[in-house]
Amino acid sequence: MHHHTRIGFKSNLGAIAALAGSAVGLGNIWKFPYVAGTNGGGAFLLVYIFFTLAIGFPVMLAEFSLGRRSQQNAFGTFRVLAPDSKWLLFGSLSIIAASLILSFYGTVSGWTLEYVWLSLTNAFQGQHAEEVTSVFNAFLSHPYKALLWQIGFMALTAAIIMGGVQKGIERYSKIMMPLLFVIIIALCINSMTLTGALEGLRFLFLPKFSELTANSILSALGQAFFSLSVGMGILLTYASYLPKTDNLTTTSLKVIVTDTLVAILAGMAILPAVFSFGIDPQSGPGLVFLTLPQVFQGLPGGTVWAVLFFLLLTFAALTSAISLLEVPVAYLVEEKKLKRPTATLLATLVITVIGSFNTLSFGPLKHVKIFGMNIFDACDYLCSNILLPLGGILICLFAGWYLNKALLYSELSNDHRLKIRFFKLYIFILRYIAPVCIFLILLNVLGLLG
């Protein structure tokens, strides 16, 4: 191990937007929306808040000190602070979860820039609901647009990735992550112009305890829990970059409130326009791509807002893009000795090949069933469903069973330097609570509870 060789974040402001942009992603702005609106609004955001600081704050901060202390990668972690044990294999499945979630991930992000392009060619003028649609339907069912949108996002991801940690994922992120704050408060004082903003507002702040359900309580856990970009290896890998001086309890705290910042701001840019234009809130992952073109169409000045609207998706998915690409490009630079930039093409080759089954799934490859389901769908439900869950557990149980406590503690308090008051409580945290509210997610989204 070469410590000091190793180069990390210059600045904090510069690691605060690195490991914010990580965090903030499509399921902030594309995602948050609509599960709020399929659960109750302002009940649902006091109960993903709680969770977000009870579950995902202690799971953060345990990924933050095991990779700052490892100063390694997501196999190199467990290979420094477990050597010889079975837990290398959850070093290798970090890296395995991360660039599979890449795959599909920008799938997806080729959809934003697409938008993009129709938005600044005002392709949705005049168009109606079922036109919309088509659109979408057309462009998915293309035998090659969607893969060369997606081609193009994996080579700008490539590109940041490249240039390493200072002059890539930090110099970008330092840009990308104001840029998308100034497009996302530009959005909501718009959607607070418009009649019946007000009823959007109140469905999204006024909370009404008698429309939550239980599956809505684990919805509010669940959305918490992957908002964070916990356990996937991301926060292992960028808190290896982390100056020993920082103190990882304010910088995880700092990381949550942008997070948290982004899903409301998200929400209240969306659902105010949704209920101004007589939209149900309730219309799921459809929201962004098929409700929200015929709602900028009625705006005053449409084609600005729909533009920005798409870029601030793109800058979204971006940071989170490059926050899982460094996943596998840390693990082939240190583990396997590859200079960055061949393992930045490697590593991308892979992942877009790999992500080209999954565009592919909703057009020339769509009779093509896994489970019944097609691939993209697959490889978002082994992801999202088994793989994450999986690995915020083993963190818990890594962080809170295995590892010494007093090399946690040494983490913690920056070698004694701060106080840390509740650590017997955190301790407590991640050992019970947090793996068995994880489980729960597990259990949930397997279909198993309820």
Ligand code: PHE
Second form
Amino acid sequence: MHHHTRIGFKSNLGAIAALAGSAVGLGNIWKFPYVAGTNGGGAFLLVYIFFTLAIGFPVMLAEFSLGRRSQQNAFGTFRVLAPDSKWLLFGSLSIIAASLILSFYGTVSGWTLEYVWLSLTNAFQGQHAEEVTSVFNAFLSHPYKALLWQIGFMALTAAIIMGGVQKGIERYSKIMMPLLFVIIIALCINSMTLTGALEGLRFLFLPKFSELTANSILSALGQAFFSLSVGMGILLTYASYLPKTDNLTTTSLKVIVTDTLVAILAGMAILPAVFSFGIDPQSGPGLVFLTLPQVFQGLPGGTVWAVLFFLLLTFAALTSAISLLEVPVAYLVEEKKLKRPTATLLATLVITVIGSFNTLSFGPLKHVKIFGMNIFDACDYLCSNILLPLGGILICLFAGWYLNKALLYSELSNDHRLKIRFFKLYIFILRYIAPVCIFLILLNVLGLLG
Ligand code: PHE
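Could I have the structure of this protein in the form predicted together with ligand PHE, to go alongside the form predicted alone above?
Every chain and every other molecule in the complex is listed next, the one we just looked at coming first.
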């Protein structure tokens, strides 16, 4: 292996902020509350936490071990650890998948920026449900407004990535993650003071096992996966910047606890407000953009809360987006020997061009359908429901079967300096439990389990 000095994260805290920043995103704040709500609330939460620990954790640990071992980007990892094998295809797939995810992640992030702007300018003042809905729809079908915000968001993402690992990713994650915590806790406290808050909390925390179907068990697994950013070389790339002295097990536990905590806090901030204002918690993906502007209006200081909320969403989206952009950028720099600024511009340009189809598929390209879905939904479906689970299985199989056990052990134990207690169990999970479980979600989302 060729050793060169590669710039990594400067501090442990910075590394945690970056990793947690990747995991905490739109998945936690926008998706988790309504997915939990429609799948049995408390019971879903328990199953979600179980899967996060039982399957998300081992997969994340495998990605961490691979990335830090190879000291390479997502493609280079397989070039180094599995030279001249079919695994290189998986490396290429990771680069493509991360880029595709960012192409639609940027769409929703762009909407978030528009909503920061609308909140700042008090645009929702005095509007009723129908008006709030028509504002959202008019925005989506506007020929280029959403596209401009997406380009703006991608430019912000590129600006941070251009700064590199320490002066870009680490620095901005260290600023945005604490802010995110402050904002979400403030929103939580505020929500607790609303009349009817208890009903929202009951909805989230009271297990109703009767509502737990096979389908919701599997969506808990899917949600855990997406939320943790595992499956497509994203955490693997970040882990390649971790110092060799870092304890991978405790680091991944910290990331997992933070991610789960933010999902629960988001549920606690949003659901009581939704109940208090008599909004249907099952409004689905539109919940944030359609109902929250209305919720905030009814609050004293509503404009401030609205701005804070959409800023929170922006920070969460941005720290996830940079982790996605870093995947192709690290690839272009290390494999194609491009300079970092050139690589960043090239990757951003390609992703934004692809992304513009996603964004415009709510407006001018509304009529283009792929398997009955618009371009955005098709892209989301392909990435979230097929590529991520597939990537998860492949990582388990690679780390569990292909990779030399001694090598995996030495990476987890920092060359035998740390004591690793459950290694046998870990290998068992990687080889059998995790791949089989993930395979079941995959079948389910493809509609093959009925
Ligand atoms: N984990 C991020 C979120 O919850 C989304 C994401 C998925 C980011 C996959 C990177 C890779 O929003």
